[in-house]
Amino acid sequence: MSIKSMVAYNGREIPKEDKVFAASGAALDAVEKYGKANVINATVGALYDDEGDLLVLKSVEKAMKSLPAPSFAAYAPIAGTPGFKDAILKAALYGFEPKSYTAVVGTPGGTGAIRNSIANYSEPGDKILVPNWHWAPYKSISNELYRDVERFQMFNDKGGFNLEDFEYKVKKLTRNQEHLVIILNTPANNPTGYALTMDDWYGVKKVLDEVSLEKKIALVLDVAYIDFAGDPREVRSFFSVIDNLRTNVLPIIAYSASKTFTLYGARCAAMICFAHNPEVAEEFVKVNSFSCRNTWSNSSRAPQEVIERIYADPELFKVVEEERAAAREMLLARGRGFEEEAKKVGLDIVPFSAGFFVTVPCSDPDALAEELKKKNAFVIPLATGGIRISVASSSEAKCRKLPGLIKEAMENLGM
């Protein structure tokens, strides 16, 4: 008898590919065959320049190129070197001061940040809170940590935030667990652009406030695309809301430098908690430095030490901030033609602010998704039912083209 499996799956379901990377290989396979300039890839979430090459800040890569052997070779510190975690700190409130005692533990990349937040603060057979459109491997993770989701419906029938199912699905879940995780991805949500108006936070405070003090609840924010969503104050408004929640609440804010410096491939990012004593604030650094150690270890160096001289040296901050507002303002002028385009077209999306992403709802998202492949353009589809788009990887004459082909091709398939 031949042995077929040599895995202990655990109750897994794990994918013979994943959708993201193999809809992004199509799409690169199309460039090479018919060249940039007649594929639409709006699959991957990067930022791309409107030649279709990644973006990454001049500035970013030259202090990147200067660093010596000893900055990218020797290993960081398990949370992160002193300089990157104060300099990190800085990128992530922007000015914001808060009256909560912080503390900040590199990861690499957000993921991480996710990942260390459900370990900690939760317990095996416990369910994450998440809204219904997400980042999909919000589920995975907690699958690989013997945990579930559940998912509350993001929005209400006049396309604002459902705050009555998430104080449903809080009340639920508090009455059966000692822990609560609720992941909150906003602003610039990851797949569909919304961000949390300051109405809806007040909300979600009050929601959170009648919890009772017995239930202890980590409000993960995963604010990955922050610094491309607007105004980067503007945009932190909310930070004076959870910096002001009842002392059973932990807010976490899982930051990424991989996206506001183009350092994608790098891996940075950290946690950084909002806690109302010093107590917690030591043990969220002792307990995620903890589980650093025993997952990846310790980050990548190289990224770190260059964003502690970005934030060190007054005339290269200057540049790196100058550099990304261009690339914001590209990224938003994207987004609003993109949702221009559809409303002349008449094609319906879920509700969008600004950001990486757009999706569009449809009944069934693989096949318009194989449809849209006959004109060479490349989406992802969405077990949530719809298709993102990526206007982050697609310049504005692409984005402002695109609505028209899915509007044609959701008629060719009758949805």
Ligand SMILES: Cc1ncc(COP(=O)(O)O)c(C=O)c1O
Contents of the next structure:
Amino acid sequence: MSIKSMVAYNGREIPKEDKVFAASGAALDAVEKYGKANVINATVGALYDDEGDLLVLKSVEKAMKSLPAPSFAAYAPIAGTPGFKDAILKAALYGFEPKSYTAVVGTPGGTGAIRNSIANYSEPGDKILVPNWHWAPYKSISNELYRDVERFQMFNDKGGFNLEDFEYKVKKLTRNQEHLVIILNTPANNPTGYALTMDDWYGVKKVLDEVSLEKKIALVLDVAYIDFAGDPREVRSFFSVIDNLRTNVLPIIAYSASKTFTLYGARCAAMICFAHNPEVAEEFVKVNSFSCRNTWSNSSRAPQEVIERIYADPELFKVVEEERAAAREMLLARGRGFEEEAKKVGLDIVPFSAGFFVTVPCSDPDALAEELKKKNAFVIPLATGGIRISVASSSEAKCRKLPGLIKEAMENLGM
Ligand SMILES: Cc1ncc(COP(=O)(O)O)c(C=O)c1O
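Write the structure block of the form predicted together with the named molecule for the protein whose form predicted on its own appears above.
Okay, now the whole complex, with that chain kicking things off.
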């Protein structure tokens, strides 16, 4: 008898295929067959221009292409080059001056920052607290690390942030766990586009203020889409709240260069802590560097050099800012366009503020995604009861067309 499986699965459930890649593969096949103009590919988690090509900031492209060989070929220090760490901190804070002690560890993408946060601020067997609408890798990363997720309902029946369920789950988990990692992806949440309001944040602070000081909480702020969520200073207003939490809470910002600098494949990001004292900040660097060393070793040097250059050259910085602002306006217009048309045709969407994605709740996401394929519209069916539409990857005209198509498809299916 031949052996059919050699892997030690260790309790992980590994699907046959990744739904995102399967849907985007089908969209690409349709593009090949029918041409870009006739296909709506709303599957992609990257910003595309109106012609359907990946949008790369020209200034970033130029800086990348001008790097001398040692700047991309040499190893970077484990936690990132000193120039990169200074620059990425500036990019993340955008003028905000925390009273906390900040420290930076470079990682390959926001994914690495999330992975290290879970690995180092929770124990095997712990539950990581995430909202029911969340980026799927939060669960699979947790599972890889012998943890699991506990979900709180993100919205109440008035369409606001469900602080009651958040509080209930924080209390439930801290009863049995010494450590608790909480991941909040805001603003421009994936997949909903929701952003916690300042009132939501005061509520979150109140809940965390009530947790016993014996319990240690890592509050991971996954801000992957923050620079496309609105005015850069305004969308960071909540930093004043996380800068003011009790000593048993360590805020960690997972700040990615993937979207901010359109460097998705270059794999560059940083985890940044807001610590109450230098010891916790130093420990953050020591422990997370250790994890980097033993997971992927050092991160890619080229994007670090590019980001350092951008912040060392005021002219270049200005161009990057201008280009990003134009791209952001384009994206915001697409989101507004989708929202307006959804209202017109009476299509319900999950509360949306801004970002790469909009979610339409439905009872059978797979069936709806299949039905939409018949119209050459491609979306991602979510296990959490909805379809995710990327407004980042389609023109405003296509974003405006989609709500009518979705409404019609739902009616065809009797939804
Ligand atoms: C919510 C969220 N967090 C984090 C990431 C991580 O991205 P990266 O590892 O490319 O920085 C993504 C990417 O799609 C995301 O959607």
